[in-house]
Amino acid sequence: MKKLINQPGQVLHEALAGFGAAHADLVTVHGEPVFVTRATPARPGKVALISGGGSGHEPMHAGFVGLGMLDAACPGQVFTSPTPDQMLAAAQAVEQGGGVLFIVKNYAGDVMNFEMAAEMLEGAQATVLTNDDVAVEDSTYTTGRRGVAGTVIVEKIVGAAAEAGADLSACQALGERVNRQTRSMGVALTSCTVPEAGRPTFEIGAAEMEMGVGIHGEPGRKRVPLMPAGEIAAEMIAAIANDLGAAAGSEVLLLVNGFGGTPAMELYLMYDAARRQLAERGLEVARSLVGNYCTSLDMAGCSLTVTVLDDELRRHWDAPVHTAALRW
C-alpha cells in the first residue's frame, strides 16, 4: 500500500487538522466528539442542516459546510458511521432556533445513529433520507436503496432554501422532493484501499469493471468486461432514465462524480457521453457539475447522477454557495 499517510490510525485526525487549517475562514473543526461547523454561525432562526457519514468520501460532507449548504458535518472513521454523540453535539452547536434537519444517506449505521441522536435532541427536528442509487434495492449495508452522490444535490438545494428563510417543514419537504427526482449509478474500474486494512477492498481483473458499485466498494449489479466509455455511459443512463421516468422535454441536472482515482479528463469525457445519451431521450442538461464530490478513497471510476429540475430547484441550485468544495 502506497499512501501519503503517517500512521493508519491517525489518518482522520491529521486530515481534519489540515482541513480545518486550510479552510479556517469557512469552518471550525471540533474534537471529542469530532464534528465540523461553520466558522461564522448562521443567522438566528435559520434551520440548521446537519449531515455526516464515514470518512473516505471527501469532500462529502465536511467540504459542504458553509454558506448555502450545511451548518455542520459529522465525520466518522473511514467507511464507518459517525456516532450519536457526534451528531448530538453538532446539532446542539449549530441550532439557531429554527430547528434541525438531518440529511442522512441510507446506510444502516448512519440511519440508526442519526435516529439515536434525534431521540436525545430537544427541540424541533426532521430527517431527509437519501436513497438515489438505482443499482441495488437491498444489501448488507442498507435497507433499500443506497444514498450516494445524489446527496450532494439534496444538500445544495435544501441548503439554499434554508439560507433563504424556508422553515423546517418546507426544507424537509423540499429535500424529499429532490431525492424523489434524483437517481444515481456508479461504475468501478479498480478497488479502493482502506488505510487500516492495507489491501484492496475487493479483487477485480485488469479487464473487468463493477457496474453499479457502491461508494464503499460494495458490489453492484454485475461484474462485466471493461467497455468503452460511451457504452458504459449508455448502460448507466439507461438504468437511471428508465427508473426516473422523466418525460421527454424535461430539463435535468447532470452530475458526473469521480470516485477519487479518475482524472478530470476522463470525467469530462463521461460527461459528454452521458449528455449525449440524455439528449437521445429528449432530456436537456440545464445544469451540470463535474468533479470529485462523493469519493471512495482512491477508487478509479465514477458515478452519474440525474435530477429532474423545475423552477424552484433551478432557483435554489443557482443560489450563492461558499464552502470548501463548492463556491459560486
Given for the second form:
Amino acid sequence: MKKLINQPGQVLHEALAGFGAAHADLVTVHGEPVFVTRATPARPGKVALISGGGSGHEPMHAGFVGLGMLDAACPGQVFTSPTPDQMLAAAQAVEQGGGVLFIVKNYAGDVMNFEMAAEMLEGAQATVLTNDDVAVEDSTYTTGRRGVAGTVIVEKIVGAAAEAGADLSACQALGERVNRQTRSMGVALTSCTVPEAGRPTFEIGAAEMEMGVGIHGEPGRKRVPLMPAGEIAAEMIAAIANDLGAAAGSEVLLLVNGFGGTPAMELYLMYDAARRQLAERGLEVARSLVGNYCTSLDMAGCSLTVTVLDDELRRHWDAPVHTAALRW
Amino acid sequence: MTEALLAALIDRTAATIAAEAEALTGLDQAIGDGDHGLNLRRGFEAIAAERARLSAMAPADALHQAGMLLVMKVGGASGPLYGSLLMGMAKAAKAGGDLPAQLAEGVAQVQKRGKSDAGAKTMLDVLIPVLATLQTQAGRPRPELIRAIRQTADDAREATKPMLATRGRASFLGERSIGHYDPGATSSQLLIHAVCDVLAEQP
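Mind pulling up the form predicted in complex with the partner chain next to the form predicted alone we just looked at?
Now the full complex is given, and it begins with the chain already shown.
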C-alpha cells in the first residue's frame, strides 16, 4: 500500500482536521461524536438536510455542507455507515424548527443506523433513500439498488428547495422524485485500497475492467476485457437509458463522476462520449457536471449519472450553492 | 451470573474478534465491502475498555450496555445487528427469561432490524440453528449441550457457503456470492465458540 498517510487508523481524523481548517469559513467539524455543520447556521424555520455515510467517497458528503445544500454531514469510518449518535448530535445541532430530512444511500448498514437514529430523535423528520445504481438488479429478494453518485444531485436540488422555503414533506417528495428520475452506472479499471485493510479490495487484471462496479469496490455486472472509452460509454448509457425510459426530446443533466484515481482529461473524454450516446437517443444534455464528487478512495474509473430535468428541477439545480466542493 | 464470568466473557469474545479480525475482513472483501473484521474489533475493543464497569452490573444491564456500545461504536450493518442481538437478550433477561428465552428475543430483534430471516446468507443462518439446538436440547448435561451448540454453529456456518445472498451487501453479487462463507455467519460462529469455551470452563 502506497498512500499519503501517517497511521492507517488516523486517516479519517486527520483528513477531517484538514478539511475543517481549509474550509473554516464554510464548515465546522465537531468531534466525539463526529459530524460536520455549516459554519453559519441556516435561517430559522428552514428544513435541516442531513446526510452521511461511510468515508472514502470525498467530497461526498461533508464537501456538500453549506448554503444551498446540506446543513450537516455524518462521516463514518471508511466505507462504514456512521453511527446513530453522530446523526442524533447532528440533528440536534442543526434543527431550526422546520424538521429534519435525512438523505440516505440505500445500503443495509446506512439504512439501519439512520433508522435507529430516527427512532431516538424527537420532532418532525423524514427520510429520502437514494438507489440510482442500475448495475445491480432491483428485486424484492435483495436489499435493492445501491445509492451512488445520483445522491449528489438529490442533495443539490433538495438543498435549493429547502433554502427557498419548501417544507419537510415537500422536500421529501422532491427528493424522492429526483431519485426516481435519476440513474447511474460505474466502471472500474483498478481496485481501491482501504487504508486499514492495507491491501486492494479486489484483484483485477491489467487488461480487465469491472462493469457496474459499486462505490466501495463491490463487483457489479461482469468482469470483461478493457474496451475503448466510446464503447464503455455506449454500454453504460444503454443500461441507464433503458432503465430510465425517458422520452426522446427530454432534457437531462449528465454527471461524469471520477472514482478518485482517474485524470480529469479522461473524465472529459468520457463526457464527450456519453453526450453523443445520449444525443443518439434524442436526449439533450441541458446541464453538466464533471469531476470527482462521489469517489471510491483511489479507484480508477468513473460513473455516469443521468437525471431527467423539468423546469422545477432545472431551477433548483441553477440556484446558488456555496459548499467546499460545489459552488456557483 | 458472577462478576468473574462476565469479565471472562468480555475478555474471550474481544480476544477472539481481535485474533480473527483480519480473516473476517478477508471474507468480507470477497463478497462485501471489506470492513467486517475491522468494525467488530472496534466495537469489542470498546466493550473491553468498559470491562470493569460492565462486569460489575447485573447481567441484563451489562448486556444492554454492551449492545449500546456496539450500536454507537461499530456502524455499518454489524453494529445495529449485533447491538440489537445483545439488547434483545437484555430485554428478555430483565423480564426473567432463561438463556433460551434470551437468545430467542435477541434473534427476533436481529430479524426485525435486518428485515431478514434464515436462508439469506447472513448471521441469522448461524443464530437460528443455534437457538433451535439450545431450545430443544436444553435438558442435556452441560458438556454435551455445549458440544452440540458448537457443532451446530460449525455446521450452520459451513452451510452458508453454497447459499445465494439475498440480504446485505453480498446480495448485490447475486450468483457470484455462491461459494463464499458469509462474514456475518462466521463472526457469529466465532463468538458462539468463545462463549461456549468460557462456559465449558466454569465449575
